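We begin with a single chain expressed as C-alpha cells, specifically the form predicted alone.
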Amino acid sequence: MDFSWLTDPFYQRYLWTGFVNTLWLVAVSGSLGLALAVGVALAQIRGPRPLALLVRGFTTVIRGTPLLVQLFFFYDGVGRLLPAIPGVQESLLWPLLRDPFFYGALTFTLSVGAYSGEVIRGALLSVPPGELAAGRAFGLSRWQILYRLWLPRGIQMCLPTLTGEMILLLKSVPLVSTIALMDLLKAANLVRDETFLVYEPLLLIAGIYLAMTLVLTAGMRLVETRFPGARPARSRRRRLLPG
C-alpha cells in the first residue's frame, strides 16, 4: 500500500475540498430537507385535500424515482434551461443557480424532505389520540397542541428511523461526483487518474465515511436521549428490574 501522496499539498487540497463539501451538502440537505418534511408530513394529515393530493403526488415521484436521474433532471435539465430564461443571468440569484452545490443541495433536500415525511406523517398518526385530548382538556390551542404535544412525540416516536435518513443522505453525497462538484469520491477518483493507484484512494475515503457515519450515529444517538421528553435509558433499566 502506497499513502505517499497524502504528504502532497495538492491531493490535500483535492480531499480537504471534497471533505468539506461533503459535510455542507449533509448539513444544508438534512436541515432543510427535514424542515420540508414536516410540511409534507402536515400536509397530508390535516391540510386541504387539493394540497394533500399534490404532496402526495410529490412523494410519489420523488420516491419513485432514481436519485441519480433526479440529480441529472436538476443540474443538466433545469440547470441549462435557466440561463435562456431573460433577466435570469442578470438577477442576484444568478451566482447561486449557476452553482453546482445548489442542485446537489436541491436534489437531496427534496429527497430527505419525500422519505422522512412519510415517516414523520406514520409517526404523527401512531401518536395515541389520549395524548392529544389530554392537550385539550388542559386548554391548549390547536397549534400549541401542534408545536408543544403532538409534533415532538412524533418526532421522538421515530428518531431512530430518521438517524437511518441521515445515514442514507451522507451514503447518498458521492453520487455529486456525476457533476461538477468536488467531493470525497471524485477527489478520490482524480487521486487515481494522476497517480494510477486503484485501492489506496477508495480506502481512504472508505475510512472518512465510515469515520462521519459513526459521528453522525452519536450524534443522533445523543439527540435521542436529550430530546424533550425522552427517559434516560439507565432510569428505563432499573425500572424493568424487580424490586
Contents of the next structure:
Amino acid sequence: MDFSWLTDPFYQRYLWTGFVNTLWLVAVSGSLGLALAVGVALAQIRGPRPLALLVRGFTTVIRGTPLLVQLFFFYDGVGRLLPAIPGVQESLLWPLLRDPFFYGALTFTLSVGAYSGEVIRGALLSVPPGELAAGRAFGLSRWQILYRLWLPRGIQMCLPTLTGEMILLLKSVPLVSTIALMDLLKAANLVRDETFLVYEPLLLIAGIYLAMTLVLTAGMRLVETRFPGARPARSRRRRLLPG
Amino acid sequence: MKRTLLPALTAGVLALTAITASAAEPLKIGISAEPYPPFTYKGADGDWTGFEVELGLALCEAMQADCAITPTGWGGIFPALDSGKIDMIMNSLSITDKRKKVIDFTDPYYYTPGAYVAAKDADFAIPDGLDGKVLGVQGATTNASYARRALADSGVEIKIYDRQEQANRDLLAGRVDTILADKIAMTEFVKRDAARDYEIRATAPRHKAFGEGVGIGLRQDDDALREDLDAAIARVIDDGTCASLSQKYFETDICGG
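Could you output the structure for the form predicted together with its partner chain, given that the previous block was the form predicted alone?
Next comes the full complex, this chain leading.
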C-alpha cells in the first residue's frame, strides 16, 4: 500500500473538489428531487386525469431506463443540441447550461423524483382514511388536511425507504465522472492514471463513500425520530424494558 | 495404485510443459481498446491499423519476433502489463519520471508538442488570455499534467475528460473554449468537416511535463526485451521505415526523441 501521493497538493485538490461536488450533487438533487417526488405522488393520486397519466408516463420512462443512459441523453444529447439554438450561447443561462454539474443535477433530480415519487405515493395511499376523515370532522380545510395530516403521516411512514433512496443517490454520483465532472471517482481515476496505483485511490474513496453513507444514515435517523408524530425507535423502547 | 499412477502423471506433466514451451508465445503489443486515430484505430476491414500499429509490427520484424496486437482497456492497461496479459504498451505513452517508477521505457520513438485548438473567431489570446476560460484536456496525458502545472496561475478552468473525443465534441458544442492535445491528433481533428471553424491556435512550449518523448512501456524485469526493442527502434529510425510511416499518417516526420 502506497499512499504517498496524498501529500501531492494537486491530488488533494482533486479529491477535495470531488468530495464537494459529490456533496452538492446529493444536496441539490436530493432536495429538488424530493420536492418533485411529492408533486409526482400527489399528481397521480389527486391530479386531473391527463396530468396523472403524464406523470405516470414520466415515472415509467425514468424508472424503466438506466440512469447512465439518461445522463448521456441529457449531457450528450440535449446539451449538444442547445448551442445550435440561436442566442443560447449569448444568454445568461449559458454558463449553467455548459456546465456538466447542471446535467448531473438534472438527471439525478428527475431520478429521485420518479423513484421517491412512487414511494411517497404508496405511503400516502396507506395513510388510514379515518385520520383524514377526523381532520375533516375537525373542520380543517383540504389544504390543511394535506400539509398538517396527510403529507406528514405519509412521509413519516416512508422515511426509512427514502433514506435508502438518498443512499442510492449518493452512490449514483460516480456516474458523473463520465461527463467530465470532477467527482471522487474521477479524482481517484486521475491518481490511478498518473501514479499507476490502482487500489489505493479506490480504497480511499470507498472509505469516503462509506463515511458519507454513515453520516447520511445517521442524519436521516435523526430526522426519523424528530419527525412530527414519530414514535420512539423500537430499539430504544426495548432498552427501557427490564431484563 | 499410487505407484503406477505417479510416473504416468509425471510424464503427462512433462509432456504438457514441453508443448507450452515449444509453441513460442507471440509478443503481445498492448494498445488502448479505445481507438486513438491515427495512431491506433480499426481500418475498414476491421483490423487494427495506424502509425503505432504499423510501427510496432515493423519493430517486431526488425527483431524477427512474432507479435500480436492486443487491445486492452486503457484504464486497466498497466495491471494488464503487470500480470503478463500484454508484454508492452505501445500507445503514445510519454516517458515521465513518475511512470518510470512503475514501468520501464524503451528509447523514445517519437515526440510531439501539445497544441491548442480554438474557434477561428475566438477573441482571446492563447496562452496569455486564458483567464476565465475553460480548457479541455484528456486525463492521464502529458497535456493534462502540463496544463495543471504550467497554467495553474493563469486563471483557466481545466476540465479533464476520459477520452479525447469527448473533449473534441465539447469544444464543438461550445462547452469548452479551447482544448490542449497532441499536435498530430489535433492536425487530424481540424481537418474534419465538423471542425472547419476551428484551428490550431498555438503550440505548447517544451516543458518537463511533456517528458522525453514517447517510448514503449515494459515490465521492469524485462531487460532483454528492452534491449532488443531499443536496437529495433534505432534501426527503424535509421533506415527510414519510421519516417515513411510518419509521412504516411501525419505528413510530417515525428520520429526520434
